[in-house]
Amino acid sequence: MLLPKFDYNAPATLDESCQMMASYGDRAKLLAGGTDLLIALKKKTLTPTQVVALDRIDEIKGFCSDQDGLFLGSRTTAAEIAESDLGPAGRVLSQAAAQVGSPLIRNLATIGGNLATAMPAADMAPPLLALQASVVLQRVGDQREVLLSDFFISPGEQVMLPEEIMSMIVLPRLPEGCGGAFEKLGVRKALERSIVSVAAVISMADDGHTIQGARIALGAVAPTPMLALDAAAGLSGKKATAKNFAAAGKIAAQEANPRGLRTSAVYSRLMVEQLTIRALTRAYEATKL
């Protein structure tokens, strides 16, 4: 299947893409990994006259971390990812990342294209929602800095302007005893977009065994990723218990809004059910190491 015909743009420097992407605005698109983009200019549900690659920008690849939490490029991939010890904040998005695709997309999809594509099952959103992480988009003269609880708008689309550029995650340092894990169901290990993803992150009080806070987030479940916060909240105070765990479970399951597309609702509810109460506690097992 044939490409459409368009432009290809490949700027060395962010100011330069940004400088593209408003002369175009959104007669353009970006590329990055390319493993979402490319598929749709072949179905033809994109065609831009315009590509604007970020494969030479190397101030948006990688990650480093200070006193106030840990900074992710936006082209930093699912591999690179996936195989760095990010530390405490970010293993519970190691795990993830190892859960895109094959190793071959994982060695191209990237953390900004994963989350730009605003799709309800993006592996890397639900880690990044519990983490309560942010993305700055960057445009001419100006950056704007929006909480991932508040990017996603609905299936594919997010609050991007046309113009603007994803060039950092941020994830804000979490305090002492915190600990966290993601699950994903899928009908196969590889190549399977998820049935349903949790992942979840709680801190614990200096007795070790009560929780101080928690964030549940949910994946494929809901036009956008999303935070079950009935379930979070309902855990602040209380025991780390497998009781208490079932608890969430079920109230995570009456969060979710399942639209049936790949199985049937009720399915999701009961896998959100159980996913959860394995990410909890696989999360309150990391809260030890």
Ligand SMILES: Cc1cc2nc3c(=O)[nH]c(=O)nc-3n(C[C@H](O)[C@H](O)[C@H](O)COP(=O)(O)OP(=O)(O)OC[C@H]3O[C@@H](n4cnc5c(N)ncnc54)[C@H](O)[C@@H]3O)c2cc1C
The other form holds:
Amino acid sequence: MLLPKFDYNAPATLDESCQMMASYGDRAKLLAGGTDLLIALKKKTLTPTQVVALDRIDEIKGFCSDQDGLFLGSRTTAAEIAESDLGPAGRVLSQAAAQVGSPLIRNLATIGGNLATAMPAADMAPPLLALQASVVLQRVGDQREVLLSDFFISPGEQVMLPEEIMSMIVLPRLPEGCGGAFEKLGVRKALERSIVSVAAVISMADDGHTIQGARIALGAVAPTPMLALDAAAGLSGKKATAKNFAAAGKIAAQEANPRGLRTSAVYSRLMVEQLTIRALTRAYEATKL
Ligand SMILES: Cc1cc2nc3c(=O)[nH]c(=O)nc-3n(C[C@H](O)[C@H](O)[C@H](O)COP(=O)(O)OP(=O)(O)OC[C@H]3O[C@@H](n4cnc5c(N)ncnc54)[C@H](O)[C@@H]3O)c2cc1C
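Starting from the form predicted on its own above, please write out the structure of the form predicted together with this ligand.
Complete assembly follows, chain above in first position.
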């Protein structure tokens, strides 16, 4: 399949790319790693006349941290995130990034593109939901920060305006004693979109056994990546035991809303239950690191 004709733009700064998106409007598409966009262009499901490439813009690559949290440039690749030490809780994101596609895909695929495509199975969305992430959206003369839990609307649809560019993903600093873990089920071990994925982050009280707070996020089992709020709330103040994790798994399975597209809804719920137990168990182990 050949690519259709379009003008290729390669701005060097975020300001310049915002100017271009403002003048082209919905005739333009942003190009990050291209792993999703180039397929859509070839299949002609997207037909922009202008493509605005982000690869020359250094200000949206890599990450840094301060006392408020961690700031990830949207152009950071899955490979870079997979190879980074983001701490005991942030590890949930590195683990998810390490399971995106294949080494070739991970070298290209960016975190911004993974969120912007808004696929229910986007692997980096559940860990970011569990880490209470927000995204910074930029356009000429304006910048807004949107909680990731308010970002997704439906499969392939999110709240961004056509002229907006996601510049950064913000992870608030979590308290000491937090741990995170990611679990994914696919048909194959590589090059496989998730059938079910679960990310869990828990924080422990000073005694090391009582759960202070938990966040559980699910992928591929609802029209958008979602938080399992009831399952997480039920763990607060409880001991980190197999019995309590099993109860949380059952609640998460009920909260899931699988569409039964790639596998039956019954199987999806069973897998949510099991992967939630595993993710919570590993997240608890990570709090001791
Ligand atoms: C073989 C294969 C296997 C895959 N396996 C997985 C997998 O296991 N798990 C998984 O989660 N995904 C998988 N994917 C999907 C894909 O790799 C990811 O969604 C990837 O992270 C998309 O990022 P990208 O940089 O390539 O985005 P692009 O393809 O460049 O862009 C995707 C969309 O996001 C928009 N966009 C990109 N960056 C921004 C930005 N900064 N601001 C606003 N909009 C932006 C683009 O305009 C476009 O509409 C796979 C894809 C392929 C081809």
